[in-house]
Amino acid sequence: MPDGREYRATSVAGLPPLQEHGPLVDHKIPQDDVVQAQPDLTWSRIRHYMREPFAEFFGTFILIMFGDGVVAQVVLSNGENGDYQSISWGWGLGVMLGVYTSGISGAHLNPAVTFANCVFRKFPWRKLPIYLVAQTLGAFVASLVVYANYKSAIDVFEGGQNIRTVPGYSETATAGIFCTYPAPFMTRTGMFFSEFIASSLLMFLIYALKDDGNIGAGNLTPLGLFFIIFGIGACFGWETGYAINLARDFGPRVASYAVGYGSEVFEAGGYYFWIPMVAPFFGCTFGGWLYDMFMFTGESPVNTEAAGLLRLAKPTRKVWSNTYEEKHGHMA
């Protein structure tokens, strides 16, 4: 340093940083050496290497059951069997049941978050396309799920078997309970800025629960989740329905334009489907950055020198890479 003191990169000489584990970061646990039951049969194999695109997609089809399931009863029913807080408590119950159906992969169940804790958790980046991947997927299977299991009630709401229609399109439709759609008032600067709050919010309070230097959920951390989720929908869901994960409202759009929903779930709310595909992304990276910069003490790039953007400057492996020094044995 230019004073002539030693530089520390902690604040107690040999310990090194806090660094983030469990549900919504990761889940490091020695798996290779978990006993399983007769682990040289195929299937066994299989399962072992595929465990963690598994977990992602078992993860978001709970949470998409419970979601697209809770808004289906509500709007088929016309409110008699629920009501907005209905809603807002239903998609909070399949997070937190979600997080605990795939901890193994750390329990993502969204790209953003996935994404965000890649910048700033080190999670591989090579993970990031198979999760993405298998998070959509869940959606998608689980959003098929629910319409077969509505399609009765649907019928009769729409007014006919082979009647299916979009907000906006009809007082009458339907396809909001597989996916998200603007208010009729929305302009698109303020479609994407209601995504891009909530998904500031989300990923900020993932953070918080997870930081045990600071109070830290622990294995509360699902039920946390769960009040985050309620409290996002009921304070900001009106807007645009708050998505807030590509894999959520990407998967059940494309299952609704599949079951006869017609172009209309792209082109309704002036081509609205891109943004809680785009906008997610950059919220979760803000609010995961606006925790580390202000918040969190342990080990992030914005805990390095210039706040991390240095980094930009220097687009080698070395640098960039998550899984550098757990491959090369040393100190990147």
Contents of the next structure:
There are 4 protein chains.
Amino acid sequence: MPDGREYRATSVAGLPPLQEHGPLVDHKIPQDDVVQAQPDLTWSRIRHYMREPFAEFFGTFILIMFGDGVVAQVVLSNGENGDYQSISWGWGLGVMLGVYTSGISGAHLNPAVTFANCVFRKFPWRKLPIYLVAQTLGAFVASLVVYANYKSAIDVFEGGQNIRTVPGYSETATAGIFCTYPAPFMTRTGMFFSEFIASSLLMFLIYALKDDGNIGAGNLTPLGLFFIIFGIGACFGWETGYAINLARDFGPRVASYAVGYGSEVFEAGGYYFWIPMVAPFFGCTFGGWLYDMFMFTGESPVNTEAAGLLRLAKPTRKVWSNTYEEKHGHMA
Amino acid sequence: MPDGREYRATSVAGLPPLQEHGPLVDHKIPQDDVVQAQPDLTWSRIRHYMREPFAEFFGTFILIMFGDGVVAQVVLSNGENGDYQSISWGWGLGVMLGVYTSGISGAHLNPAVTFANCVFRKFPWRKLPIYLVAQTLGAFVASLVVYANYKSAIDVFEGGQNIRTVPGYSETATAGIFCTYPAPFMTRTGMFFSEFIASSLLMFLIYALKDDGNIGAGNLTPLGLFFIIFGIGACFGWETGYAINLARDFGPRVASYAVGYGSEVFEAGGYYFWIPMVAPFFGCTFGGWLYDMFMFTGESPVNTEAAGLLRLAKPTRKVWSNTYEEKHGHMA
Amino acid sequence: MPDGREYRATSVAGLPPLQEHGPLVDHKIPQDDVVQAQPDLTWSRIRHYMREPFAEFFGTFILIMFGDGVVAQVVLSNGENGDYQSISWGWGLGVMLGVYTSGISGAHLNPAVTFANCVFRKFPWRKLPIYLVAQTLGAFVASLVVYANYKSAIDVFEGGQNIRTVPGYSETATAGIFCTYPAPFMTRTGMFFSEFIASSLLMFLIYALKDDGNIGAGNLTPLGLFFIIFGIGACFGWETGYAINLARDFGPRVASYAVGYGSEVFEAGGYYFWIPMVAPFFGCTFGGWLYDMFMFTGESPVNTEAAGLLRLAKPTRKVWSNTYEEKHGHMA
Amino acid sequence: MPDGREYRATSVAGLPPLQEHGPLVDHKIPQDDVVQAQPDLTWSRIRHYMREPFAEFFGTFILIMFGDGVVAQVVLSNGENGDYQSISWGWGLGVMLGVYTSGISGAHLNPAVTFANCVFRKFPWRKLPIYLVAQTLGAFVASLVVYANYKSAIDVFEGGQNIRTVPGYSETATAGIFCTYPAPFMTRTGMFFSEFIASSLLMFLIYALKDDGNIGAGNLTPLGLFFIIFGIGACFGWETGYAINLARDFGPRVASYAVGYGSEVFEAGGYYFWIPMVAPFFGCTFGGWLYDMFMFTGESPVNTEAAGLLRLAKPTRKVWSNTYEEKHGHMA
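To complete the pair, please output the form predicted together with another copy of the chain; the form predicted alone was given just before.
Shown next: the complete complex, the earlier chain at its head.
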């Protein structure tokens, strides 16, 4: 497990991750206020090591509960208990409340945000897979809970207990509750571009909200996230459903496959499913680069020689590891 | 009456309950700035003892004024002066303004929240019935005021002064203004599950907003409650009407019975009325447990030996009373 | 002109009125930072005396610009550029932005709020008529600007340049843009009750937001006002149009009479026009009393002997003047 | 390039512009934390000089991404994925997030706001053309990105890849996505008046939010801007589309001409295009004057002899330059 001291990632959550408490590599459990009053308890010890994955799991869980929940309510009630605006609200406040839930881990809630933090904000690379798995699992489980909650209504809407259909294959499809499917007129390039643009906006604006050299949103950051997500949904949500997040899209997609929506969940839109998995990584990286290149004056690879591009030619651990210095001494 | 010092309940309201003022068991009235400049006044003395029930009464009163009020306006104007979104707004801001009203008592506004605070946050058990009664009375009285205000419009909508009908029994039913009735396709299990899920989300998120070891919403907590309630309404409000609160549902239900809606208010949906009374206690307890188990590092029974489960086997006052230590000395 | 020191009114605006600057009765102009760098300028001197009326004028002006403006846009565009929700938004943010404009004077924006502050918060009685006039004039002028802005659209909607009609007298009436008219099914008692209830909620909640012995909304108070007004509009706005304010209703009503809507603006709804002039004074006084009686522990006549009722039997200056003590020495 | 010390403009953004770092006229690069750790880097040096134009460029870019984006989504989806309310949301949050982006430069985002700051808040006149160009370019580029993103959908809506039409010339016009076109019933005077009124409100309220002698919105200023823009859209947005901003309207108009909408983008509405270029300068100046004349007690030309009107008769550099004193010594 990584040393808690080693990163200074920009957390979405407006607060730095809780300071970690001493070198865990020594296999000692620190006796402080974060670990319980009774640190000898097995569960407290487990939880101490698992705090960040737990936080990402539950943060993404909350996000999908509200996000998939609102789509379910709007679709299944035929718009009687909500409309497109409700969907903007649901995803916006889902992210906001997910951020409040997962401040401990930096509230990434999105593998592409974690990736951009690795590239631009010294977040440790080896945490990337852990975060990705926790986020995707959180989304997977939440979408199953939403499915269980709306099962009767889905039966009524689809016309039977064994009928589960995907947009483009049926007029009464409900798979769109769980993950995104593109509008029929979109080209492949257009789909990628739409997800790319929306992800770039997301990352650019997260870095803007978090930049103390700019205005900085401070304790209003979770509220700022509400407006960002609401805005992306209202302005760039129609064409591809603004997944902008591997965990948010792939987790529930697998869940919908598991409960019986069939292989169409992957085949629909010309195997569209990989676009919301891949495009956000490019988009968030570009958005983060754009902010750092033109606006950010803090510590960033972009603010080094040749705008950090020389790094691309030096794929060594010494250059790329965000934790190298702590382990091997300062490079000066 | 209980000693005001004895609890450290997590109040919804973003602020701790007002510090109490000395041991009331001594039957002395403390002479400080919270009790009036003239503490000898009979009313000041009564009010001092009654501050918490008054606060819960008026907080829930405000909640129901806006909550039942918005449903009345939307239903009775046939959607011309509001739609489903308005209902999410009304309940969301009703809770927010109710919280601002009742900070003195911790702004529970919901017996299940009070119960979870007893279990997880050392809120004194003996205050539970007092809070429950004050909350339910506040909701009862508010729904009568809403009824009085909209009486003419109800007469027009129902088709006569003596016609008062309940959803499922009539096309022009108005009983749904006051308390919740389930959607017709719901199974009994589905009803319970829906209320359980929504209550769990409520409690989990209240504890997240209030956790200073996490981000913590601070003075934005009432606004955070607005988003939580808005979200539950937009995402999980269709199937059962998201009562998630005995006081909110039972108080107005009795009021609607009292003004002549007939015994159908209890019989509808297969005697549905008990579900929003019972499920929130299970849901809020589960949601609180979930947060404490996986996220919370502060003082909680879950953060004791065997995750607090041993307590279940020891139903003694010494173990369960949240006020035992203060009375009998610290247990060490 | 009154001495600026003499009141401690609860301002809506979250901040105390600017401290006044020395005894104006000495006819000296204080040389400080509030009066200009060049206090000898005639205009600076005039403005210093007129600051509070100016602030109330412009605060109410802003309120009516947005409030009447949104109704104009929704009505005249046949709901294509807004719906009932927009109206809740417009009035809510109109009050919020009006409060930001008029913090200097306490941001009352409503004669009934000023009146309640005189009764419960020691606001000087002799400022009441000044405030009432400034507020009503602000509303009057703003509604004329809205009229000028939407004149072409009104001509199109009414069907001609000389046609101006009032709700209840025509299908294409536009007088409802400027002031309120009751729904046709309302009884006289119902009208009064509806305005009374809404005004009570307004004042009760303003005092709750402002009570530092409760949670207190602090710098979020203007935002809290947005939610209060939005809520009153969404929950109690249909029956009478929630004027809850003499200035907001009477000023624009006279303006609409002046531009040619005819005497029907006063006759409509059985001479309804007096109800939104009178009911808010009763409602705000009741709401303020309710808060002080059951919740407030600060300085208030209600928190004196016999809950302040003895005052009603002693209509003397010594008892009722909020500025008596400063002039005649402390009564002890 | 101007000396960074020389202005105290009221920035929209709630924070003063970053303190500049020594006299740039000396051609030295200051070695501090704003310039990078490696100030010798060419790019850091370029960026240091270009920080303000970059900030205005990206701030306006963000504004138009969300603003034009939401209109595109609402129009092209035939209102299925948004309605008029969404448009109010999109522009409101576009401004809010643009302000968070461009705090470095004062977050003007609008040449008329920059102009008013030159007149009333000592913002250096020579920065006006730089800001105007940066803002207009940001809007121009953003509208091209929106066009690229929605190209397929525009093809479908217009009926072909080569068909691009302007409101008033076609039933399926899409040029209204990018810039504003007036409602058909408007007179020339009415158009100008509507833009004038809305711009006056904008500037008056910005100065109100920023006035620390009033309540002042502090760190809630970006949120306050959201409400101002939402309000102008909901209350004064129908007649002319509330451009109230040369950059917001002219940049995208040229972009729409460049991608093939034809000369009708300028000819429509009787060569309407110049009105949103000119009227905001008059409106913002009037709104700023109104606030300073009646409400503001800080430093402003209005708060000098004869309310600053004598300045109009003295068009000398000594009187009008906001940077004269710093260069030539204090005039005393």
